[in-house]
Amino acid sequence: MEPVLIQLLNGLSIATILILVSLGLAVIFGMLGIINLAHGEFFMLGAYCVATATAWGVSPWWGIAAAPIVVGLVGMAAQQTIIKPLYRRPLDTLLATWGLSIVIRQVVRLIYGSGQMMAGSLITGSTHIFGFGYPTYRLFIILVTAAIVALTFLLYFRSDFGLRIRMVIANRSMAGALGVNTQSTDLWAFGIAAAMVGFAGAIMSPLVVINPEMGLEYLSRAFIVVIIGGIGHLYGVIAGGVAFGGAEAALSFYLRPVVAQILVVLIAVVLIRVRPQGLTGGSRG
């Protein structure tokens, strides 16, 4: 009973954060059309600013305080100078969003130097879930990333501004015409999902090695995540995350993580042949 149920809330873990860090790339693509492959480099400054945090010598939750605000303005100022002006050139946009990766990683590799980082603990110690034991820190991810994915649903389909979102989403062109202010919401969108992959990146900070080439490793999850899903349906970004994140912990309990993880890969990629509307093509949202 107890490994079955240290895999199950292990998988929760790890679909909670790829749901987390997925959502933004799905709002990008689906509003701007914009492959952005900076995003894992977004992911990667959210946990440099816990690193930072304790390197100064103060508490690792400011950190955490303030990793979105900062992400989300260097995505706010990226979306301004990079990728608007290259509206409506797909290709245009995939090289400069991938040069933005380089440059990105090459200025935190000036600051930073290119050795790990350190984060410094949160919450420590275990909580009992039915007799057994289990980190309390990833019980809190789990709760955070789910009431931050349940916050971003009601934005997106419970408020003015998302009625905007999904405007503009459904016909940029219209929604101008009926008096939408399409680039505030542009840049809006793109700030609000620079900050949850920013979030995303500091509350994983503590469990993962920080350098400037993490975010590489999350980037290729959360594409995969976004395809299985069913790419430009929101609800996919779930389906997709509990799929993959449920799939490498339950193979990971039976086989090394890199061999799990490989596995993982070559499953998302028979269900994409099999299926390539992904799990919940066919139902838009």
Second form
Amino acid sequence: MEPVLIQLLNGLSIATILILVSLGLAVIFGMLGIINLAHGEFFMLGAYCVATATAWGVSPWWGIAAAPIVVGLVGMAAQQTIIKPLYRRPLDTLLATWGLSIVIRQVVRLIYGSGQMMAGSLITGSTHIFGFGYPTYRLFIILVTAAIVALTFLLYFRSDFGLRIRMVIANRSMAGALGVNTQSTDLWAFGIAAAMVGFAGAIMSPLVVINPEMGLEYLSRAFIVVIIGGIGHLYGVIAGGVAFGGAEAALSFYLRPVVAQILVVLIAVVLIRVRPQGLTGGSRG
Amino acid sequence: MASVTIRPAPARPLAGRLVASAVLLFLLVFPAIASDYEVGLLGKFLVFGIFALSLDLIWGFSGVVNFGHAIFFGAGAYAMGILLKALPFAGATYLAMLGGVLFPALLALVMGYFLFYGRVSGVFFGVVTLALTGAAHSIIIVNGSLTGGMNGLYGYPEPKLGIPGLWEISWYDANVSYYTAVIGSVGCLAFSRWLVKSDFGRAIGAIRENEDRAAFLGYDVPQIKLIIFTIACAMAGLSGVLYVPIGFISPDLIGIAMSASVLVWVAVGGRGTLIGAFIGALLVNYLQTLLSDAFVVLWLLLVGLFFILVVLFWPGGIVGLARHESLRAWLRKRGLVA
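Now that the form predicted on its own has been shown, please provide the structure of the form predicted together with its partner chain.
The complete assembly is shown below, putting the previous chain first.
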């Protein structure tokens, strides 16, 4: 019983972080129709916020508080300078954000060097669930993710801002004609998505290796989650995250983690062939 | 889609033919006037040019952005190295070369089948291929006994060209590897030109411009995409094969950085122009060799910034600029082009 439960929690733990990373990606894609290849670097910047706080000798919690603001601002700046001019050219946005990811990585290298950074531990110890111990911090991440997902859904489906976002997604020009400021909606949606992934990077920072390259690994996984989950549905991200995280945790039980990760990517490609619309999608395009 | 329409290359005017002949002559006599180091360097850049050309075939001409193009470059190099090791007899080099082209082609066929028939297109194709690059990189590292893992593949017999058993020359010889790169470049460029001007090439162009309309006209879109993708990846494999005598076979060949570099070369040179791939690869690599020793980090930062600027303001790249209307009008006035 115990190993099964631990694997379940591990799967949940991977799934939550994948969901957190992919959520912003899904919002940006659903709304602007563009894919942000610098998304992984936003995650990395979030982790560096905590690492910087640790290096300065202040509480890592300050880093976690600063991450969404710092990364959100970076995201808004990127939206204004390189994404806005490329609205009607989605393939070129892909390339431009790829260039941006190179720039962010190199700027971080210039400032911090190529080596690894440390993030101070936030919550230590383990909590007993059903009679066995599990690291408290991982449980904390699961809870925080659940809260953020709930908040995102509230924002998206219950707030005025969410209504504006959904209007822009449904019909950009009509929304504009009805008085929605589409440009500021784009800007804020992008900023919020960036802040979200920056926060994800920050709370993950004590558990991962922090270096300028770390974003790449999460980027491709987040995309697979969005694609297998079903593009254009916010809840597709959750389905994709749970499927991906569960598969990875289950396979890691039997195989080396690297092999498990390779297998999951290959399974995802086969899945795309079988269900091009994703797990939740009815039909695409 | 991109707001830039890619015009077919003009029917070769006199100026174009003169320039082409001069460049070819220069390439042929280069080893006589340059040091072995410079010959090796230019050979390597030409091999990268073939690699970039193969990306341009699918990106520039069919509109499919492959973020995992390095997979096929690396697959060619690794297949070549592994076969050289496994087949230690005279003439094995040719078999290894064949394997180095066929293996990436087969890989592309399988990968393309799942993606194109799964209707993964546009930005999603880029994203999935990016994820596959990461997986391919891990596969190389995990299978250490076959690929040498992180250390790279070495210890394979010297590749030899010529007539097996009678007259053999070492492929490691600077001039030999240089001339194979030149022959490969000219051959691949001629083949690509022929391909894009053929009826099949026109069908590819139709798909790039409007996929739905092409399908409506009766073209089997996934099949055509799969064919051009396989051809392009076989060519990337060939560039990997030609790279073996002049470089190291290491997991870096398959990394995301390598895939990104080749995108930059094509974008800078001018996508959809074929020759732009060589110009971009030569220019970027030459500047990198000049500057990178001193400023690796800063150099990559500049590459990233430059890439953004090219995408934003200058989608035609260097060749696009050279073919710009005002420049053409200026040349026409002086009777230099038709």
